[in-house]
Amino acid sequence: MKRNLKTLATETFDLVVVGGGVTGLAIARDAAMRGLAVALVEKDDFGAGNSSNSLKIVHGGLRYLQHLDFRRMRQSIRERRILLATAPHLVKPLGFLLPTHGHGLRGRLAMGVALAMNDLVAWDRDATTDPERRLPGGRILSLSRCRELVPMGLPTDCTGGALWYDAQMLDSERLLVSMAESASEAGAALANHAPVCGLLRRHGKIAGVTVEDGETGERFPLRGLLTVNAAGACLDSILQLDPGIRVAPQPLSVAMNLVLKRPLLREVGLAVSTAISVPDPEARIRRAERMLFITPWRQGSLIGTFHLPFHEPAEEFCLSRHHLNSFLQEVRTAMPWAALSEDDIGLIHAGLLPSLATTGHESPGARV
């Protein structure tokens, strides 16, 4: 993979990719092995945003089974299906564990009925024969199983446990790696530390992009067919380079997973209800309670992903001692037997995410 500025200022692109994070680089990949001519530009390093900060999780929509959003499910099924068959040395099954509480929504009968529509959406989550990488079906656990899976306790009004399987990244940095050399491969030109400094038009369209040499400061026409603003958070600052674009600013939310240096759990995932109120317009299924995961990872554990709205310009955005108190208090709500302390973490990981609420809820989007 070579970074060869002259390529991208010769040539006229089917398409330009803005952003070289997880999702630009998928994009770029996909098109590429569609037989695409393909540009993509980073203004840092390959990764440098969110792609770095994580809960590490390949998940299979099962969370959209509140919205009965089944194209959304089969779309992430079908993703974590592609990732577990084409980089089975950094992506694994993991199997999560969601405590059931009394006869309702969150009940044993009604978690069942939803691991059970879970499976028959997902009927073809399996890509491969190694039982290594196979996914087996949701099933309800007993309180005492519970137990035994999760050690250092569960709600004191836990009555047992719904179990599903996803996937965990085993190394999410060396995943976006070898999504780039993927690309690559395929034909797409890459070029990191290039930042955009100008839209292209041509005949009232846009039609590339102005970018940058971080190394020289030299500047450059990018042109393309068609341009894709994956910018992440930046993306805004990408849209008022060209001020003949009028759109709302989007709304940004911050995003922190910890990593933990004790390990909380060695065989499953938890998830946990904190006493956050999230509501969410678009759930067929009401409900109130933002979700926390507690994941085994390396030696120690991630937990995560916490999110807080964030007003200020992407540029601007600095962790303050305001969102991890925050975030530890509302994981000592949710979790008080994991008596978590600020000497237990031993590394954060935070940025900003397009967020399609202005609450902390959980709901990044983007825009292209």
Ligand SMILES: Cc1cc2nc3c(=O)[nH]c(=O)nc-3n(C[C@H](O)[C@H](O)[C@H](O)COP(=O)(O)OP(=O)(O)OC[C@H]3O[C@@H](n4cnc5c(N)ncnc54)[C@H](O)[C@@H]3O)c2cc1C
Contents of the next structure:
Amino acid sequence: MKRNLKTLATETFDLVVVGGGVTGLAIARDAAMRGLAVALVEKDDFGAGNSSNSLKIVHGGLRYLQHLDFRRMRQSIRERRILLATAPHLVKPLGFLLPTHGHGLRGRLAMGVALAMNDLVAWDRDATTDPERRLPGGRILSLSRCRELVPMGLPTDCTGGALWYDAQMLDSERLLVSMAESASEAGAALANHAPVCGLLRRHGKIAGVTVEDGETGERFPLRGLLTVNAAGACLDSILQLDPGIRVAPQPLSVAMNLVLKRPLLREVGLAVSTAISVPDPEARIRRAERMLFITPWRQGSLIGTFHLPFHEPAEEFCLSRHHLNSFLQEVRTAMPWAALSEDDIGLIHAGLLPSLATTGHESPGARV
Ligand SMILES: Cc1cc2nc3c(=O)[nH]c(=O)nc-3n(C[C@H](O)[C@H](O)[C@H](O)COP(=O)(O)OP(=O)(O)OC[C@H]3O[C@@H](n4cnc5c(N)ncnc54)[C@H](O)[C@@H]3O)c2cc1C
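Could you give the coordinates for the form predicted together with this ligand, as opposed to the form predicted alone above?
Let us now look at the entire complex, which starts with that chain.
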């Protein structure tokens, strides 16, 4: 993979992609493999935005069941299957346990039906003959089995648990670099440290971007028949480069994970309900509260994802003590048995995500 800005400045590409996170790189890779001439520019390093901040879960779309959005479930199942098959060294199956309680929608019966529906929609979830990469079907577990799987503790009203399988990225940064290499091998021209600082127009239409070489400060035009804005939270900053583009600003939310030095569990991930209700106008079955996921991660654990609306321009984001305290408070309320202290925290992942419109109070709009 070679950073060749001269090629970028002289050719006209079929596709110009702005942003070298997972979205931009996946688009560039896919388009290049289909034979298009593709250029991608990233202002920092590849994955410098959210793509290196992830909770590392490759979701198969179980949550879209409550929206009865089977199309989105199928898309998520397909992408999970492709990642498990094409990057078996970087993506592995991981079971997730959701404690059941009562006799309502979180009861054993209702969750059993949900798991059966999930398995039905995901009937072709395995694309691999490697038994270690297969995703077993979901099932309801007894309370004693749940206690074995999650020795750190469970909610007091827990009656057992719903177990389903998703996948976990073992190294999201390495996965991203593999995607960049694979895009480059397919012919895409990629450059990091090359921020977009203007939009080009031809016959009134967007015809590429102006790029600055982050090393020399030199600016040059990068021409493309189609330009894709994959700048994540900086989506609006790109659009604002052209005074002729007027769109409503994209609401943003702060998203955070904690990397804990302590292994809270080893065999499965745990999903825990919080007291925070999430405005979810698309939900058909239940207006859900926010879930926190705790996953085994190397020698410790990962916990997330926390959200808080962010009302400033993306460039001004800076993680504050208020963010950390709010997150710790949420974790301690949702899972007091984990006795989380600040000393447990080894690292904080934080980023901004484009989110759903919020109601103005401190309720989260984005989900990961
Ligand atoms: C704490 C946290 C936990 C998460 N957990 C999960 C999870 O478990 N599972 C999951 O599926 N998703 C998760 N997500 C969401 C996931 O990380 C994002 O959906 C994904 O990374 C978005 O990728 P992206 O490429 O769209 O954006 P980004 O990765 O943010 O990439 C956008 C890129 O555009 C670049 N850019 C910006 N401005 C310019 C410019 N002017 N010129 C050139 N480049 C520019 C940025 O530098 C950046 O690299 C999580 C997110 C966060 C923050």
